[in-house]
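Taking the form predicted alone, here's one chain by itself in C-alpha cells.
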Amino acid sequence: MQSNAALEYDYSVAKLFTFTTILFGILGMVIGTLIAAQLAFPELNYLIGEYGTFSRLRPLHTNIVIFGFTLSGIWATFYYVGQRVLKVSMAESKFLMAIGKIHFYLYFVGALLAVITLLLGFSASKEYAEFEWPIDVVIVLVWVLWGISIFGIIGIRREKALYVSMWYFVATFLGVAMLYLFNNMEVPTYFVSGGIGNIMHSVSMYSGTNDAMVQWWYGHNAVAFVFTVPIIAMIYYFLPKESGQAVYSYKLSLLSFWGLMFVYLWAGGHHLVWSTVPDWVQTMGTVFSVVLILPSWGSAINMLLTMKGEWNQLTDNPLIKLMVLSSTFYMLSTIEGPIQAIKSVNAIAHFTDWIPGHVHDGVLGWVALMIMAALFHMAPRMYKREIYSRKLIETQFWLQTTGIVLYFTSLWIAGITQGMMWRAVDEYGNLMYSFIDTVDVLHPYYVIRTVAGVLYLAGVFIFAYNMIKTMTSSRTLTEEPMFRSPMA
C-alpha cells in the first residue's frame, strides 16, 4: 500500500463516465426538445415513420436521461468521490480497477442495446421499467458491479470514518437494487408458451391493482434512489469542497438521511390517488408525502446554510453560483410534490401538463445543474488542466436558469388550466368543454415549453464544449487546487 502522502488518485473508471454522462445528456436533452416541439407542432410527429412519434421517443428521452446521463453522472462523482473521502486509490488494487472497467463496459453495451430496443418498440410499458428482460438482466449484472466496487473500496480504505456521501451512494445502491429487482419481476412469455411469440416479449408478475402498487412503489422510488440520494452525496462533497466552508451541520446531514431513508419508500401511493388502490394506501401515500418535507429540506437549508457568510462567492465563483440554484430547485420541486400529493389538489393537478411540470424543476433544476457543476469540479483535478472558459459557464447559468423557468411556469399555468377545464360544468351538470377545448387553448403554452427546452439544450451543448476544450485544450495546472476551481 502507498503512503498517504504519496496518494495518486487514478480517475481512468471517472473519466469514462464522464464521457458518457456528457453524450448520454446530449441525446436525451435532443429527444425531449424534439418531443416538447411535436406536442406543440403536432406535424412533427411525421419525420421519420413509426421512429419519431412521440409514443416511440417519450420513453427513449426518460430512459437516456434516467439511465444515460444520470446515472453515468452518479457513477463518475462515485468513481472520484469514493477514492478521495476514503483515502485510497483505485490504482492499489487491480480487482477494482478490472471490476470498474468491467462495470463500464458492460453499462455502455446494455445502454446502447436499450436505446435501440426501445427505438424498434420493444417495451414492457410501465412508466420508468419499459425495458424487456434480457435488457433488464444486464442492468442487473451492471449493479452488482458497481457493488462490488463501492463496498470494495470501503474495504480497503484507510479513511475509517464514512463521509456522508458514502451514506447516500450506499443507500442509492441498496435501494435501487430492490425497487428493480421487485418490480421488473417478469415472465419470458416466448419460453412459457412452447416458443410462440417473440423471444423479447414478457409479461409482469403482477397484475391489476397489485401491479400498480407495485410500479408506483418504484416509480416514485426511482426519483428518490436515481433523482435525489445520490444528487445529494454530490453536494455534501462539492459545494464544502469549491467553497472551501465546512458543512453547516454534519448532524443535521445524518438526521435528513434516515429521514429520507424511511419516508421516501412510503409516499409512492400518491401517484395513485383517485384510483381503484385502497383508500387507505392513498391516504398512506399523502402524508408520508408532507412529511417528507422535513428530511428534503432539512437537507436543502443544510446546503444553504453552508454559504453563510460566504455568499460573495455567488458573484465570484459560477459552479457556486449552479450548485446554490440546484439546491433552490430541490427546495422548489419538494414542497411542490407534497402539495400535488394533497388529495384536493391531486384532483386537478392528476394527469395534467403540471405533474411534468414538477418533474422537470426537480431534474432540469436540481439534477443536471448539480451533475454539470460536478463535473466542472472534478475536470481540473483529473485532467490537470483549469476550466476552459469561465463565460461560457456564466452563459449557459443564465440560459439554462431562464430555460427552467419559462419550462415550469408555463406547465404550472397549462396543467392548472386543464384540470379546471376538465372538471367545469354548467348548470345541468354537463362537461362545458371537450378534450380538444382544452388542447387548443394550450398550444401557446406548449410553444413556450418547446422555447424553454431549446434555451437549456443550447446551455447542454456549451457544457459540452467546455469540458471538451477543458479536457484538451485549457491551460495545464502545476498542482491542483485546494478549493475553487481555476478557470480561464
Contents of the next structure:
Amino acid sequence: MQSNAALEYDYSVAKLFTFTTILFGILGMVIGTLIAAQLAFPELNYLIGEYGTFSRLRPLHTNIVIFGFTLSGIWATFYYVGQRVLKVSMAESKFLMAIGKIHFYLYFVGALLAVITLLLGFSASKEYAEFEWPIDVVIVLVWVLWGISIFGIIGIRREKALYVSMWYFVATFLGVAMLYLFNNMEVPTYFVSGGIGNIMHSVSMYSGTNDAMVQWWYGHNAVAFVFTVPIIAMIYYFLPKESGQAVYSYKLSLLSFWGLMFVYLWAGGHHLVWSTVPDWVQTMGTVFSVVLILPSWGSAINMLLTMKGEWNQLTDNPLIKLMVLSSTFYMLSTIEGPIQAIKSVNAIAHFTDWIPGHVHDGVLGWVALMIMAALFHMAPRMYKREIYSRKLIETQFWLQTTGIVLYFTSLWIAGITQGMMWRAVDEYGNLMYSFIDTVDVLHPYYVIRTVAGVLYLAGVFIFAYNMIKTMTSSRTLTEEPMFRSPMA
Amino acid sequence: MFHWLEKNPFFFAVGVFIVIAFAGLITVVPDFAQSARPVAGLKPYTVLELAGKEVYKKDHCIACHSQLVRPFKSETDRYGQVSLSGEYAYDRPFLWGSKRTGPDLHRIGNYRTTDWHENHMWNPKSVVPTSIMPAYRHHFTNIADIDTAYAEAVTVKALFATPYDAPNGTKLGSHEEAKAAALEEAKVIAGNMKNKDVKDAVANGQVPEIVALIAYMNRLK
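Could you give the coordinates for the form predicted together with its partner chain, as opposed to the form predicted alone above?
Up next: the whole complex, starting with the chain shown before.
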C-alpha cells in the first residue's frame, strides 16, 4: 500500500459521489430528526399537508439514508480506494471514466425520481424495498454500471493481489445484486391487465409468509451488504492509511471475511421469530445470529489491534478517534443484534423501539462516523488542500457521540418498558395496561431521542461545512500527505 | 487457496457468490409451496378492499402498525386469535410490519366499526385523547384508484391462480362489472358514515380513499 509517486489518480467520480454523500446525508437526517420529533409532538405531522405525515416520510428517511447517503459514501470511497489499491488510474481508461460518470449521473437522476415518487405515495410497502418497478429498473442499471466499473478496473490493474477492501467491495456488489433482484420480483399490473390502471403499480410475486421470508432475507442482508460489508472495506483501507500502521492480522482478515459471507445470510430469520414462518427457520435465524458475533468481532478486533502501541494517536488525531469509535459501535451493535435474536428476548423486544434503537447505534455510530472519517481522509488528497478545521471535527465528534448515546439509551429503555407493559398482567391474569397507556409512557423518551437527533444532525452540518470549506478555501498542499491527514 | 483466489478475481467472485447464495435457497425454498396455501374458506380481496389496501400501502401504515398476532396469551387477549400462515395467502405484499407504535391491526375488523374509523382517521385525538397517530384527512377528499385495484386482481388471477370468480368466492367479472360492484360496496359503507363530502362523492359514483380503507380494515378479522 505504499504511495506510488508516478501515478496521478483521477478522482473526478469520487468527488461527484462525495458531493451526494453530503447532500443525502443532510437530507436523510433532517427528515429523520423531523419524524423523530413527530412521535413526541404529533402536531408536526401537518407541516406539508398529506406529504408530511410520519408514515409518508419514514420510507423517505430510510431510503435516503440507505440508498442516498450510504451508497454515495460507498461509491465515493470505492472510486478513491479502488484505483489506489489496484495501482491504476481511472484516467488510463477513457471507457472506465465514461462508465464512472454515467454511473454517477444515472444514479443521481434515479435518486431524485425515487424521492419524488415516494413522496407522492408510489410504494411497494416492503421495508427498504419501497420503490416501484420503474425505479427498480434504474437501480439495476446503476448497479450493472458499478459492476462494469469494479471488474473493469480490476481488469487493468497492476497490483495482482486484491487488497482486503476490494474483497469487501466485490462482495457488496454481488450480495446486493442478488438480494435486490429476488426481493423485488414484482409484476406490473398495467401490462398484464391490458392497460388498465396506473402504470407504476406492481404486485409482488410472493405472497404472505413467503413474501415475509424473502423480504427479511433481503431486509436483514441489505443491512449486511450496505451497512456492514462496504463499511468494513472502508475501515480496512482508511484506518491503516491514516495511522500508518499495518493491519494487525492477515489471517484474521481472511477468517472474518469468509465467516461473515457464510454466516450473515442465514440470520434473516431472526426478524420473523414468533411469526408464521416455519419454526426451524426461526431457530436457524437465532443460532446464526449468535454465531455472527465471531466474524463481526473478528473484523472489529483486527482493527482495534491495528492501533496496538499507537493509542496516543487517538488523542492526537481526531480522524483516528472517529474510526476507533466507529468500530467500537460496530462491536456494540453486533452483540446487541444477537441478543435481540434470542427467542425469549425477541418476544419482548420485537415491534418495540429497541429495534430502531439498535439500528441507529449501528448506522449513526458505525456507518456514518466511518463514512465521514473516510471523506475527511480523502479530502486533502482529492482537493490538495488541508482539512479546514480540526476544532470543528472535535466539536462534531462530541456532539455526535453524545447524540448517539442519548439516542440508543432512550430507545432501549423505551423499548423494554413498552415490551414489558404489553405483557403485564394483574393478579387475575388480566392485561394491566390499555395500548394507549403504553404509548403515553414513551413521551419523555421520544423527546430525548429527538434531542439526540438534533445533536447528531448539528454534527452533520458541521461536517458538511468543514468539507465544503476544505474543498474551496483551505490552505493548499504541495505534496500528498503519506499518512496522517493535515488539518488546520 | 485463499491467496490464489485473491489473484484471480473471477474465481474469487464466484466463490463469494456460492457462499452467500445457498443460505437463501435453503431457508426459503423447502417450505415455499406449503407456505403459499390459504386456510380453508379464505376469499380473495374484493376490488374495493384491494383499493383500500393500496391506501394502507401508500400512506405506509406499516410504519406504525403490525398485522401479526403472536402466539402469546397477552397478545391473544389484546387482539384476538393467533395469526395463521394461510390467512395471508392472498397478501401481496405481506403487511406484517416491524414496529408497533400503534396496536396490531390483523383483527381490527372484529372490534372497530365504520363510524369509529371515520372519527378516528379524521382526528385520532377525538377518540383517544393522547393518540400520537397522525390524522389522515386527505383520505376524505382523495379518490381511491379502483381501476388499478381491478388491474391487480386481474393480474393475480391470471398469474398466480388467485381464485376469483370461483363458486361462493369473490366475484371479479369484467372491468365494468367490477367497478359497479365496488361502488355498491362503497355505498353500504358510506351509508354508515356522516361526512357529507364522502357521501356526495359516493352518490356521484366516486369512491374516496377513506371508504376503500375502511372496507379493507373491516375485512381484517
